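First, one chain by itself: the form predicted on its own, in structure tokens.
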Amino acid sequence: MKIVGVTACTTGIAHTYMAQEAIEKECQKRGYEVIIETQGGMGIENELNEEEIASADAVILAISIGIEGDERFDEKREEGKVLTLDPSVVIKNVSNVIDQLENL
């Protein structure tokens, strides 16, 4: 499974790289391909690319705020492949969240 996502808190500090950590660390543990975006305190990095989101089984957006470039997750949304939840959740929970995104 290739899962893609961005995770930005209100902040831009603490919840967006621990909710980037958390999903890295448990689809690496279940032996899935994963690209994580972060917007946080110092801009965005590892930004994902059309290629990238197209080619994804599943998107998570683990966001408090409102996030740039929404509109390229439109057509997976569309699909029905868009998780889109708080980071404190991720963080709380990561392994049930990777439970629903197999689900999607």
Second form
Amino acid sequence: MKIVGVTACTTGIAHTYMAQEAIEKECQKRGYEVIIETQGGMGIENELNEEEIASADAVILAISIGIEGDERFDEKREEGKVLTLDPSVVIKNVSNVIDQLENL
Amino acid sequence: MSFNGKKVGEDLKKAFSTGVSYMMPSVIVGGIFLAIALSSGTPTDEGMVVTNPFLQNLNTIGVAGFAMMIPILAGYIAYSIAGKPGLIPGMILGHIANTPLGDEGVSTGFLGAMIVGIMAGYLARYVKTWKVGPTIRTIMPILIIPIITTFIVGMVYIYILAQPLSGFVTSLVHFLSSLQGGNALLLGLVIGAFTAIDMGGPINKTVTAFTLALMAEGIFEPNGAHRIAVAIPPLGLAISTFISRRKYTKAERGMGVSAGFMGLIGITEGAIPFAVNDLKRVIPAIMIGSAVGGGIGMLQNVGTYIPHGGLIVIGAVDGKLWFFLAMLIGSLVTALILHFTKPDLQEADPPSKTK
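May I ask for the structure of the form predicted in complex with its partner chain now, the form predicted on its own having been displayed?
Once more the chain from above appears, this time first in line as the rest of the complex follows.
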């Protein structure tokens, strides 16, 4: 399984990166391929390209603000493969969130 | 398009967070330079007067930072709702909200900016959906959308909203800046408790937005209370891991050091790992600790000029001694409560055997 996603929180210094780390760790534990883009205080880092998004089985948007390049995920959204939630939810209960992604 | 209340609520929440997110550096720049300039000023009846020419120039930078924050807020609220076409109309309208209008000098600052930002966002998003011919289509984002949006929202704001909103803002500001004694203490307690309750989550950010709004009106004490309270949960837990070593696992004691560091640099999230393990004891302890810190800060009129917390911002604080003491006392209260409520661990890892 391949998961891609974006994390972004209000201040862009803590939750953004904590959520990224949580998702990456959990996916590695389960042996999934994972790429997470962060849109924190430093702007976009680890940016996802079209190909990476197109080849993903599920997309997770752990965001509490409007993100840049949201339209990149429109196609996946129509397929019902996008899960959007608050970064704090991901940090608190990441395994549950990844379970939800599996069942999309 | 059918109306979906929940969706609109989520859109608005996201829009406010986006606005605050982009505004933050502007407030920091404004706050730091104002604080440096004002700390050298001479207190007079009209507030601090800065006389040194170099510091007056720093003051100019600070004032510019504060002047930009309101337009940026409104612009990015609209941007979050409508995308790029909303950005500049939002900024222009935010600037109008922050500019004194007419003979009476009606201005509505933060609150007005939030409202015009939302209106600009939704109007721009609606105009975007218009079906127009190919010739018009190319000039939609640079001509049609900005002009229609700024004109309509601008007129509605100036002729309908500005007056009543301004009355509300003025009385709120007057009320909050005249708070003293018991009322000030109460406000500090509430700010402190809600700052700690979700450790950097949405409730905490709501308090931040509230104190930022008051900063825009020149009231810095609620921000002071909030910035004291921000540091207390991780600091209190760090102290707790030192004085109550039997109540924490080896791993938790290790985290205590990093929590202490995060407390000093004002990152409440440092308390999260502890709270996750023991929600019902940790949350009340940090809420009470932060409330005490916030209460002391308000009571002693501690003002903080920048929207960031922890001991590192003490240079930009008015009332440095009480800023420090309030933070220390609040952290000790948290640590003490935990000392009495947390049970000793029954584990094969007694503190005496660890280095």
